[in-house]
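One chain follows as structure tokens, the form predicted on its own.
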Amino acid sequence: MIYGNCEFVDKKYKPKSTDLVVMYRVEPIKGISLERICELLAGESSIGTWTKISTMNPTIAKKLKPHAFYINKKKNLVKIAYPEKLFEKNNMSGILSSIAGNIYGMKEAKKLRLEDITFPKNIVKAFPGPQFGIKGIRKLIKIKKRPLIGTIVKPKVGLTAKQHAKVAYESWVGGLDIVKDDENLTSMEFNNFYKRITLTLKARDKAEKETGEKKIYLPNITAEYEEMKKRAEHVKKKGGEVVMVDILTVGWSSLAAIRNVTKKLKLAIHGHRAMHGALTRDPKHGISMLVLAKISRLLGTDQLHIGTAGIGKMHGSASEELSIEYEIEQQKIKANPKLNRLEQDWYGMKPILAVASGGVSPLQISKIVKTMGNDIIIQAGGGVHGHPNGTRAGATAMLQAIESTMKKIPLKQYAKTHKELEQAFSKWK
């Protein structure tokens, strides 16, 4: 079958090492075979149009055409070969522009999904990955074994600047590592950013003072790119160590800018994952969890949500979730299979620290910590601020079930000599 003046389809072919490889989900219109789809979907994102053309010569198809070597009519899954020439290297957005472009407005596809890329070496090389990854961020909090616990300030909006840094004050005295901003907090006029990381940054150096304990606060600066930029540098200039970034609603262009700008002020980037749902959701139709965070470490994201495996609030099963933490389709990239995906060799590329978040409790701490293991950050919001006896208690209780679980000691039994633990069961049990 041909699209315009070339053959796409060659299950014989065997990707090459410069070959940046995608693999689709796709669910053809009836009377469309799912070879027909590989020729429309090859050459769409490549160098094919509708109709042959006197300007395709074979010079070009030879070098630039991209090879559909894999077909599962079973699962409906395509995998697909592009030549790293066909890529500007270093520009995430022009690469998505190709191989999730289009594509999705092609008739004869029902529904389509991205569900994984391989990256060859010389497009990771040219990707500054995180500054600081997983032992940059244990470094920075002085903890090298234990999973990082937090919180979100809640009310998600309507604190002002001064009670938002109450309650990160109370939060971190109370045992958590971590406060964050929520995805929707940025500068309001109850709330004005620029005094509420004062306020907030003054509240994390008490703590530090009267805990003796390293505190981290997580400010969200998302806004258009020069306020961005702004406020990162307002953040840096009161103490901060990192900036929180909705990383899909500011855009990949965006997100690579700002990456700029942290590695001159030396911040690591803490990345949302804010409205990933209209990409996600459909296990038939969008783009996969996974392809979103190989894309956000490659631009230097260093941490990112990736949801609680099916354990929290949030939409998402284990197997999805955990599709981002373990190895199942690469191809030319060094894997182990027992590896964190955020964590394996991408050619000397610093690893993501994932991010467990949504509908959190003390009582999911265990399970999540068996699930995902210690290199994540568990954070909670209603399940620290909403504890019988507020906010403190509430991050104690954080605390304490961190400790049940490293010292494996079932939560009932640990929360039999602690009352906070305790009190979060008669809560949430």
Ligand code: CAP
Given for the second form:
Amino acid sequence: MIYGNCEFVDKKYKPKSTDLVVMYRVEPIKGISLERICELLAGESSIGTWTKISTMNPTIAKKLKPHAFYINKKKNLVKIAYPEKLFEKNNMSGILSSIAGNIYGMKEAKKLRLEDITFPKNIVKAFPGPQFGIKGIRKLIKIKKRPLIGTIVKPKVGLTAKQHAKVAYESWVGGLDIVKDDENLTSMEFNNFYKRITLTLKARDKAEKETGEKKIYLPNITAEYEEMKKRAEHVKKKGGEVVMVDILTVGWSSLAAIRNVTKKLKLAIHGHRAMHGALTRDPKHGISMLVLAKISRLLGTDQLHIGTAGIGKMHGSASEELSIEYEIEQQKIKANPKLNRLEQDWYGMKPILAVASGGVSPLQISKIVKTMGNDIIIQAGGGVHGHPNGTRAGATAMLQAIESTMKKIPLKQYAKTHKELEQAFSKWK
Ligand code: CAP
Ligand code: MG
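Please show me the structure of the same protein in the form predicted in complex with the named molecule, now that we have looked at it in the form predicted on its own.
In what comes next, the whole complex appears, and the chain from above leads the way.
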């Protein structure tokens, strides 16, 4: 059984340490076997095409041919090992054009999902990885153990730059560590980026002075690349330490380019994953969040949204999200064996700090921490600004919730002596 000139299935093949190994979940159309699909996947993503060609020669095949070495008919999982020489090592777009490219359009595959990738050492080493990682972020914010807590200024869009800065200030003095722009707030007629950043960083300085605590602002620099660069420079100039990027809507190439900018400016990157659902949501098709998270790590994201382990408003399962956290943070978070992950050796690359966000209120904090551990950022937008007594009280309730969690005092009990938390109970139960 061949695709073009070669045969790609070899169940006896043992992947080499220099192979890039991909796990796909595939559902063939009726009448097509998994073996046949493997031939098509491996061939079309590398050196093959639909027919024999005269320009192929044995040297090419010998050097560059991938091997489909694992076929699990029960789970519809297959694994293909690609020699690293097939790829330009630091070109993520190029790598994905192979292993996540044409194959999605092939007639014979009704559904196809890229579940996991293991990158070989030479490819891992060709990427920068996070500049700060978990330790660097904790050092920046001067908090050693507890989860970091933050908010997203709400409404998502609509406030003026001045109103935005005021909401941020209230959030910080109320007790939060971090304030973030929303993913769809860029530079609008009613809220200019440059003005917003200047005013909000001034508000941060004021909040730091008044509280004696370190406060962090995550301005959303998402834009076309040259403009993003300008925005990152403005953040630096005004004393910011982190920039937020919608990593999927800007594209991997832009993320890679902005990582070079943040290296020079010594800024950390907060990765928002808006649009990931288009790729990750169908359990049988698309690209898993685990893969997106691994790519984000290679390209240098310091903190990344991975969901709330099914606790908040967004679709997602605890087992899958914990597996992602396990992989990007290298912590002893219990991973889900059912996912059949390909563990990645990161060769010393810094870990990403996971972000739990989406439909969170102070009342869910202890559950999230119990499930996801201490090395996370917990963010609440509606859960802060929707507090019956407003933003500042909402921020305080978040802090009280984290205090009670760290002290291992049940939330309800802690609320008896902490009025903002008690008020949160009156609204969210
Ligand atoms: C949260 C949020 C985040 C989501 C994204 C929002 O607001 O700002 O963008 O968390 O989801 O707009 O929904 P709320 P994820 O706290 O008001 O829900 O982190 O899963 O990518
Ligand atoms: Mg948002």
